[in-house]
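Only one chain comes next, encoded as structure tokens, the form predicted alone.
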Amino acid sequence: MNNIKYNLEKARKYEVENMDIINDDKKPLIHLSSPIGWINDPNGFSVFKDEYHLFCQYHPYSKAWGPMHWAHFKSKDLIKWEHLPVALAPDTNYDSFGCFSGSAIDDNGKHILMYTGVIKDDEKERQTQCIAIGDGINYKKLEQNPIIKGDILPKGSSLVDFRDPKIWKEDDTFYSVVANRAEDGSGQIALFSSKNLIDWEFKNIILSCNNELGKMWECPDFFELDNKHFLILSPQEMEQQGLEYHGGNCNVYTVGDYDKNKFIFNKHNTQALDYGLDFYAPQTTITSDGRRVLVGWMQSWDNHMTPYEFGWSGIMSIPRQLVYKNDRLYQIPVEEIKNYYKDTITIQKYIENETFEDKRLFSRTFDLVVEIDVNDLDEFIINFAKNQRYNTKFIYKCKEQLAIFDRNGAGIRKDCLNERKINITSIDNKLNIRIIVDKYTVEIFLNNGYKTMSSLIYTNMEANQISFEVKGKSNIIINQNLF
């Protein structure tokens, strides 16, 4: 049964032809967003021909998920992104109902990627493994697709979640991690491997959930950095963990060591990689100077928020440089993001009990660092996004150790999860903040990216006030720079 109904040309087509339509003035200034219509998870996050690619599953023709194609930029420096045209749209019978996500390496200046393709007739789903090869702009799917189909995983093994495909090349070998569902009917991840990207031979189940971390696992990212090897994974169906893991779909990564002769990876220790309201299926690149760079996607499949009046829906978190320290994957902002700011604010205060506003402190796109004195603080609050009528807020209580971030007064007109709570320790009795707001977007980042929150906010672009309020009494550091 042929069920293709869309194609490269229709959707490059519509493109050009609607995208017009969208006023840039309302997108965010300094992240990757949707050229129209919707994005979601990152993909083929990857360098080639000495610039930046990353790619989104991508449903241009609506602001709603629908058959999967992929969106396609570049970058120069990870900050500013240039759109191209569309790279992959379901326009074959084993991918006629969407290019899911997957991944892209430079291979002897081919760029690869690797993608699952679904197909559903009749009331039946299969998801398959599949490949595309190009120049940078235009790519050309496999003959042979699909390379791996779900009849060479182990006995038991759904042959509808299957997916999500990281490639990666060690010596003459491609190797690929594939996300599944279990027999138990909980996740696990599938190695396979191949000497020539068309036949493909399963290796090893290297981690399973067994039901202790959520459900079906998504978006698995397997690298190593400073002799560890790290997987990260977006599990569905969470239950919340008191407030290391919160419920729904989630995001969290595992620290071990890896047998590349046994093929088996024993892990250590698991996190939560973001504790935000938005943030899901981060993808990782290597750049050419050797940083292990991450950027993820700014919304929950659970708290669906974008404006009716918009008519694009999907933005990508800043890029991340990620270190390991101190038993845990800290997340930094790009260095790059420096090369856009215009000016910068600093100040040094001493205060007590009071609430402390500065005329120069106004914007919804910046860099904001703080730094508090705890010791004889009980509760220190930064307003932003804020006017008569709006606000958010980032709280930390000292005593609790407790960092909050809040936007039940950021104007959101659904009825949806507004709070988010985290256990943070402050060091040598300092605590560091650093917020960017981008109009829409909150990263925050805690002690230099210890922990890490990311959400949204569509409050109006009018509010734009910050303040900080304290209860006890600390010396505080603030930066401001804006974009």
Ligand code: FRU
Second form
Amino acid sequence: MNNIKYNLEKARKYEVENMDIINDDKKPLIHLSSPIGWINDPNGFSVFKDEYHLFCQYHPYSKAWGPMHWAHFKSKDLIKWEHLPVALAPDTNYDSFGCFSGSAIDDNGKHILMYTGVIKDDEKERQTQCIAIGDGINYKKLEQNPIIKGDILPKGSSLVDFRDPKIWKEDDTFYSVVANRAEDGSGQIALFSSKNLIDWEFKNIILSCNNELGKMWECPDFFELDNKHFLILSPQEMEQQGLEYHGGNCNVYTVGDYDKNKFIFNKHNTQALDYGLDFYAPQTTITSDGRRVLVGWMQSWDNHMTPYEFGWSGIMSIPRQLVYKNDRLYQIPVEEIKNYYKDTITIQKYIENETFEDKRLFSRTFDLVVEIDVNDLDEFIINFAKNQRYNTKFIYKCKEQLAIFDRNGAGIRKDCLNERKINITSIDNKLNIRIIVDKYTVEIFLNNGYKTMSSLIYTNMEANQISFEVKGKSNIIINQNLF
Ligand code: FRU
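Hand over the structure of the form predicted in complex with this ligand; the form predicted alone is what we had up.
Below is the entire complex, every chain and molecule, led by the chain shown above.
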């Protein structure tokens, strides 16, 4: 089979020659977004030579998904990203259909990328694991690729759905978890090990879906935090379960204990990670100062809606530090975001059955923190990205302890899902709401990151008003930081 139509030189040249047509004013201010064309899944999130590197699934040639390349960015602070030349192109006979998602580590000054090579034609489709090694700009695929083929998986495992390796190193051994479809048609996570990156051994299936949590699982991430092990998964074809899991492509994490000798993961507790409309395929890395930081793709496969006049599609979330407390993985925007605040406005007010507005708060690029007293309150609404025509809402219904994100008024020109609800309880009669808006992105962090909701709005930029509606009585404290 020889379907090779793409190469790195062509992709790099295309970027240089065409990127100027993209209007940077239309891009988010502090969120990483596609340079040109389409991006999905964060890949290869790692620290290399004192800088953060982030790659992602990339089809530079159109705004739609296509044969996957890897786009490449680096940053000193996780917020301001420098765009680098395309890192991988689907240019060999083992990845001609795409260099699918994967991960990266720094191994003694060598930047190791581990990704899925996909081939597909009328007769055959295969996914295998491959390695490319580089210096932070140029990456060379190993001659021995593919270094893991599906034939070493347990009998009945899919050779077609076998992707998204997450690599790490412990002592002198490399490990990788890879998502796979088991004989029963649902997901399983396979663990492999290697001493030299070339010869890999199958160790165990560390977790099986058994058709209980969606179908195929994508993009596994496996790491230790506070003496517990966490497995992050992106299940496909999830069925709705109350307000915890929504239908379609979902994202979940499971916390448990990992027996490093027997390669067994005993899960204790599984929950959704983010409850918004646009969040998928998150990946983590560990910073030099020991923080576990996560980035997700802020878009949904079934529901995506980039306006047709944009020359690009795809935005990554704000990197979030993960902290485990109160039996929950908290997500907190990295501290570095505060270096980008240009101005801060603080308002403290008692409000009774009234809609409150303050002209100074108008913006579409802000980090807003609101604390409300819920004792004598029935309902609290924050309206934003608002003008006479448009409106996006965060609603809190106190008695039901229910939070609602509602973008029905955001001017979306597609028949898509616009609302999501979650349960959230107040603490000491207070609810803390943090909303980061960067033109099109809305990331809501409730009770200091206890639960998050990440969604997109493509509302006209002129819709930049904010108002607060109080049904009942409440003391509210508003802190708005402008970017
Ligand atoms: C998740 C995913 C991955 C795959 C990639 C292809 O969004 O489907 O499983 O590697 O996207 O672009």
